[in-house]
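Presented as C-alpha cells, the chain that follows is alone, the form predicted on its own.
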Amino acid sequence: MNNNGKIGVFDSGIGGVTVLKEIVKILPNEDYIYYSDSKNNPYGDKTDTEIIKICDFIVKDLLDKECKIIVIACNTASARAVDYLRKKYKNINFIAIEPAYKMVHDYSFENPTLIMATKGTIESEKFNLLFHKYDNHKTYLLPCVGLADIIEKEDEKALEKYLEEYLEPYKGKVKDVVLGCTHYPLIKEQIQNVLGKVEFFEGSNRLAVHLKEVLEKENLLNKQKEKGSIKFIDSSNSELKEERFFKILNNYL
C-alpha cells in the first residue's frame, strides 16, 4: 500500500465532518476523500443487509480512488458492517468509530448518563457488548429515530420540536450525554437548551489518535510537507451539502 495514498472517510451524510476535523488536526499533511452518502441517509433504520450492501459499494469506490486506509465515521455502519468489510477486504485497514461509552466509565463513572444513538446502533450486537462491559447502571439508552435526517436537512423547527419531545423526560436526570452518532455533535447547543448544562462524550478524538497509530505502524504516513487536500463527494450530488461541509470544517480548523 502506497503511503501517498488518500485517507477515505465515509458517513451517511455530512455528520462525519465532526470526525474528519479531529483527524485533520492530528494529520494535516494527509490527502482525504470524504464520502457523504446523503442519498441513503439515514442508515439507522435500515437492515443489516441493506447497510452492508451500501457500505460495500462505498468502500469499492474509495479503493478505486486509491485510498490507503478507510475510516467509517458512521456509528451505525461501524456497528453493523465493519466485521463484514474487514473479512472481505483483508488488505485494507478499517478504522471504525464507536460510541464513547468507555470514556464515561473511565472519567465519569458515578454520573447518570444518556446515550443518544440511532436505533440501528443501539440494537447492534457490537454496541450491546460495549454497553454491558462498561455499564454504570445509571445509563439511559435513547434510540433517536430520524434525528440524523433532521440534522442533515437543517430543519431547525423540526429539530427543536424533536429534542423537546424526546429529551424533556431526561431533564435534571442526567449529567453526561454520549453522542453516539457523528451528526449529533453538530447540535450540542440545542441539546443543552433542553437538558441544561451537561458533559458531552464523543469518540472522534480517540479515533483520530488510533488512526495515526495504525498509519505509523503500517508505515503509511504521508511524508509530504505541505498541507494535504480534502475532496468531498456526495452521493446525491448536492452542491449545498458540499458548501455546508466545508463551512463546518473550516469553523473547526
Given for the second form:
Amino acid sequence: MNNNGKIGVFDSGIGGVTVLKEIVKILPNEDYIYYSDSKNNPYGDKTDTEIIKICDFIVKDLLDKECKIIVIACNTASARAVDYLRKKYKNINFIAIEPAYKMVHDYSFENPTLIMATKGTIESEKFNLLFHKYDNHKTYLLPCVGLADIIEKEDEKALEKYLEEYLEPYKGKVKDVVLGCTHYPLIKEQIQNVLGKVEFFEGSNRLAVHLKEVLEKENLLNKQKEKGSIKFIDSSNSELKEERFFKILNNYL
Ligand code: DGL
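Next block: the form predicted together with D-glutamic acid (DGL), after the form predicted on its own:
Full complex below, order starting with the chain above.
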C-alpha cells in the first residue's frame, strides 16, 4: 500500500454519495473510486452469504484498481460482511458506516427516536449489539423494506406513498430520526413532509474523521497538492447513474 493509492468507496447504488461528500470535504487531495453496485441493489433483503459474495467481488475489483483503503458506504454491507472482509483481507483497512445511534445516546438521550434502516441492518447481530449498548428505551426500530430501491429508482410517487404509509404512525411521537441507510439522507425533505420537524442523525461525518485518522496513523495520506480525482463505476454501466451521482455530489460540495 502506498500514499498514491486511491480510496475505494462502495454501496449498493448511489446512496453512498452521502458518505463520500463528507470524506471529500475533509480529504480533498485524495483520489477516489466510487463503486455503485446498482446491478445487485437492493442489498437490504439479501442473505449474509449473498452479501458477502457480492462485497468480496467488489473489494477484489477495488484492490485491483489500486485502492489503499476501503470505505463501506452501505450500512447493510457493513453489518453483514465487514467481519468476513477484515478476516480475509488482513492488510487492508476497512472503514465501515453504521447507524448513528451512539450519537443519539451522546447528544440527545432523552428524545424519542426512530431508527430507519434496511431489514438486513436491523436484523443483524452487529446492529443489535450497538442498539442494546446505547438503548434509551424510547426508540422505535423501522425496517424499511424496499425503500432504498425506490430512492435508487428515483420514483417520487412511490416514495411519497411509501413514507406516508410507514412514517405516519410515528408523527408527533418521535423527535430524532437515525438515518441508518446511506440512501436515506437523500430524502430528508420528504421524511420531514410526513413527520414534521425532526432532528436527523447520520454517521457520515464521523466516518470521514475516522478515515482521516486511520490514513494519518498508517502514513497513507496522499501528499499531492492539487485536488484529487473521483472515478465512478456502476455495475450495470448506467450513464444515467453517473450523471445523477455527480449532480448530487456537486450540489453538496
Ligand atoms: N445504502 C444501503 C445501506 O446503507 C442500502 C441497502 C440496500 O441496498 O438495500 O444500507
